[in-house]
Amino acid sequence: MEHSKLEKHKFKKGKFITPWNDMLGDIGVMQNWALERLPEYIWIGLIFEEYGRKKGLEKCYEMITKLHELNPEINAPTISNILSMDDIKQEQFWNFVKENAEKKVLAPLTLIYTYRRYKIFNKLFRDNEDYETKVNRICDVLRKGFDGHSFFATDIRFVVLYFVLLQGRLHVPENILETICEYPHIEHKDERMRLVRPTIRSMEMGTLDMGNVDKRNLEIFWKRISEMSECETFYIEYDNLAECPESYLDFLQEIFEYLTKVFVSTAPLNEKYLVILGISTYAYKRIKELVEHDLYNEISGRGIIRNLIEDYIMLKYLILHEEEHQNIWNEYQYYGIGLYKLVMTRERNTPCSYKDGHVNYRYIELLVNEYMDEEYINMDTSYFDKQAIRVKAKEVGEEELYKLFYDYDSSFEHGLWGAVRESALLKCNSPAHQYHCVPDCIGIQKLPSVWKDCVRTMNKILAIIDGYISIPKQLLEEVQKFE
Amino acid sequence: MNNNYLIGELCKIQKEYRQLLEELYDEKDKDEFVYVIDEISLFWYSKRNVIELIMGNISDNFDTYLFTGATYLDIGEGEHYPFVSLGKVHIVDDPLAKYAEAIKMILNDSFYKMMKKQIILAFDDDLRILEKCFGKVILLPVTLINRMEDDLIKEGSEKVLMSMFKEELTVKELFAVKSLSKLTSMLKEGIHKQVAFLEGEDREENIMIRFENYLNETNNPFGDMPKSHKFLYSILGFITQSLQILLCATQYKMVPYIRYGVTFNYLTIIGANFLDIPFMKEVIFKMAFTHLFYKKFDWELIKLIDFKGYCDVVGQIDVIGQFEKQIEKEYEFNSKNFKHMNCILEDLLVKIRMGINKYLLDNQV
């Protein structure tokens, strides 16, 4: 199924609304096949699982015909409908099923529909097979049928549809009826099935309004099957993609040592160079952390690349505006110092209760007052130059960096759910657990390596510096080899 | 247990179990007995993960007492009174859960029938516990859940069994001995008197006669196998049960509350070989105290006061706390400590009596 492009979405009040939701409004999500319907038809799935498609269809045909005979009123061959039939009819039906399918086929369902409430069913189908095997059988059917579009699920949905037709609750045009009747006689690999299968599924969906979902039965089913089965967690492995990162760091160190010497000896009071080198040194230190602490595949790695991107965009922005914005370099520094002053002032008002916290307020006070008395320093709480990083990125022609990387990494910095899902949760492969997620308490799930992106971005920052303070060519060439 | 969330889960499980037993009540005496047992088995199977979690968190430093090694608690006879006198949390190792597993392996008809009778009695007792002692006594399938050390226990049990014989023989060689008299003659000196089969039996009596009496009392659960094998399986059974109880107790930081003298006998003998395991000394010592407490318990007390009132009284006295204080946490097995234990016990029983009198006075209408 092709998914809607971004352009097809409607942007309303900060939200991108999908075309589907825009059309449906508040109608809500359709009844979920796997969670709300499949459990009712596990009994059919178990028959298919045991006998295969051809024989399974034959047996199901016999059984639903019998069900139709016994009870022309019920709307669907759900197990909760069958189990709520009167005792005589129920016994007749289950006996018929037992004559046509071995006891062990439906025995797994005695784990869910237990003796105290479903005596008839249990007496006929309970056997001595161990619980684990029975649970696994149900899980196998759930796994195969979970995707409502799978062949297995479509076979089940066909049986349901056929029953509804038998009951006379659905009337379809003759050509559709012919298509439906073709279904059991053609193999799934037949080309005709590409048309027949969607017809079956959409017709079966058309029967949804005909009956209420037995929510209680669903709750019981999912509660019991999830309690009795174990999680099957897995994780995705990633390489760190870092080849000789220490060598890259060595080259960077040489470059920054050189740059520092140049700065100190040639332009020690130049604010522009101070800011450019300050920001790029900060970026260099972040890459150093990446390598020294092996953070390529860690959450912190995303924070590092995001930082590098922001530093790069900011540098480009400052350079772009330095001509029309006088004193931009000085203002940039005092913008940052102003934010420090804000924290410091808050602490003065309400002293921090933790004496061993990581913020050295007294040292911050010294930094704030380093070159200017704090009484002359304003605290600007908006974005620098009143422009968010997104706007700045667009101005400096780095929209792609922002949209495709920075925004993604921001989820990690803010601990938003996308990042949480990707980094802190493991996927469980058990259909009995509805493929839920489980906390990654042992830290086994890593993330794609940020190494290459960090190298590329750092090299771009060096290219900027090279425009002002020429970096020795051989060093630049060396670092570019790491891209 | 200081874990509100797990306490909530535990209460839910107890309520569900009670509802299950109530719904199955009328079915237990019928021919559909096997379905009833299966449903109980299934119930505990479905709860196994959360129970393991609860077990790992329920005890704060051996303040939990585990009733195990017997058939059922027997609320009808007031057995819950002495049980709740000790410690803060009281767990009954659900006999129904164990029987449900055991009955699947029964070999002969008469033993099956005997088991069925026991199961029905345990069923009634379980329901009474859940109705009358809800919140005070907890039913959990403790030893059934703690299955992870099955191989370790099997190995340990066989080693203990082999250590009872003069010669160094393997288990296979032991089972190759077909004559019971030959087998018993191979036991080490003094072992005859340590081996117990029935409560109150005379250990001076010939071991083979005692074993014969045991087989008769228990309706010969082993079918037609040679007597020597029955003998070995019986002893192995006692040893395995004891090891299971001890491992469970040290793992979950609980004290076994053992009424049955035979089980107590094996526990103390086997426990003495594992004193180097952390906390084993404390477990055995307190277990000895609880066994003695039970033996000396004044049964007249239960006629004087209702169960809730009794719980309030013993809760205030804190029997184990006082015992620990007075014994100064010196869990050494010597005659001095045993004498001391006896004195402390007499003292505490008097305090309980006085506490009850005060309670009755304070609550006089």
Second form
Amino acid sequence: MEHSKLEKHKFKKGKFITPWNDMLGDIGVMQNWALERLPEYIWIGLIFEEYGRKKGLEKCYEMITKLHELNPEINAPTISNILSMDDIKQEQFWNFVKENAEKKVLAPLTLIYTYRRYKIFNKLFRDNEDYETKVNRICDVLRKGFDGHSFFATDIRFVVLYFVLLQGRLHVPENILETICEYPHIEHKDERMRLVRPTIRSMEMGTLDMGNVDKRNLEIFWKRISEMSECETFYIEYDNLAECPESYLDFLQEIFEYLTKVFVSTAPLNEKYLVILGISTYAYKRIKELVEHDLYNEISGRGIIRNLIEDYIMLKYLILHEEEHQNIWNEYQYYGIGLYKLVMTRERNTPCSYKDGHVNYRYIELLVNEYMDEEYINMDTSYFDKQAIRVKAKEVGEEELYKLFYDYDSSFEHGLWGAVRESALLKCNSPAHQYHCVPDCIGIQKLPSVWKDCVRTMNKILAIIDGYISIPKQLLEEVQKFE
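Take the protein just shown as the form predicted in complex with its partner chain and give its structure as the form predicted on its own.
A lone chain is what you will see next.
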């Protein structure tokens, strides 16, 4: 299935709307093939699994023709529909199936449809094959058919569509009918199938009204098959990609020791240099934490690279707009101190109920009043300079960093579901469990390493500094080698 590009989406009220959903609106909620329809057609899947495509299509054609003869009013060849027919018709149909397919083919379904509730079906297909083999055969069909676009699933969907055509409930143009009838006679590797398969799938999708389906049957199916099988959890392994990270830190330390000496000896009161070195030293301490605590593949590592990117964008933004402000470097400092003041003031109004919390409100008070009485410090709750980081990134030509990295890493900082899913949940590889997720309570799922991106971003920050306080060329060349 070809995926639509971002520019094809419609941006409405803060959302990127897919072309498909934009066209269909509220009626575009699709029925779920794997969870809602595949279990209903599992009996067809078992026939294909046993006899293969060519022979399976032949046998299914005979069976759905017989079903049509017995019950012309039935809306779809779902197993719940068949099991709901009167006893005489049901027995006639299942006997016909048994005559055209070996008993063992549908025997696995006797585990789901037990004698207590489904006497006719269970009596006809129950055999002595071992329990585990039966469960595995159902799981094999689910695995092959779970993706509604797979060849296997499309074969099942063709049988369903053909049955609806037999019933006369679906009327299609002659050219489309010819395409459908051509399907059984073309191999999947045939180039023509690239056009035929999507036609089969799209038309089958509208054949079954899930409102008329026996939801109880679906509940029984998934409950029983999930209870009969074990979770098969797996996780992805990632390398940390860090080669000699301690050496990189050693070079960074040399650079910042040098910069500090230059600042202290030549421009200790220069606010511009103070902000540049303050932000970059903060970035250095973050990457130092990354190395010292081995956070390359951890959730916390995402917070570090996100912060490095924001530090870098902010530095470029401050420099870009320096001429427009009387003292943007001073404004930036008091913007941050104003946010500290806001926290401090809130705590004064409503003292914190948590004892021994991590926020030292008295120390914050000292910082707020460090250079100016707090009564003269405003508290601006908007973005610095009224521009969100997204806008700042665009202005300084770093949209790629924002769109492809910062936005992604922000999901981890905010605990959004994408980040939760990637980092805190394992995948179960069992179709019987609907490939569900399992909490990673032992912490074995790591994440791709942030090391290379941290190094690249830190080196970009150093390049900015080098434009104002020259860094020894040899040291710059050494850190660049780590990219």
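Numbering follows the first chain given and starts at 1. For clarity, a rigid core is taken as the largest C-alpha set superposing within 1.5 Å between two forms. Quantities reported herein were computed from a predicted structural model and do not represent experimental measurements.
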query: Yes/no, M344 Cα shift of 2 Å or more between these two forms with rigid core fixed; finding: no
query: Did K59 shift 2 Å or more between these two forms, C-alpha, core superposed; finding: yes
query: Rigid core superposition, Y131 Cα moves 2 angstroms or more between these two forms; finding: yes
query: Value in Å for the CA shift of D190 between these two forms, taken after the core is superposed; finding: 6.1
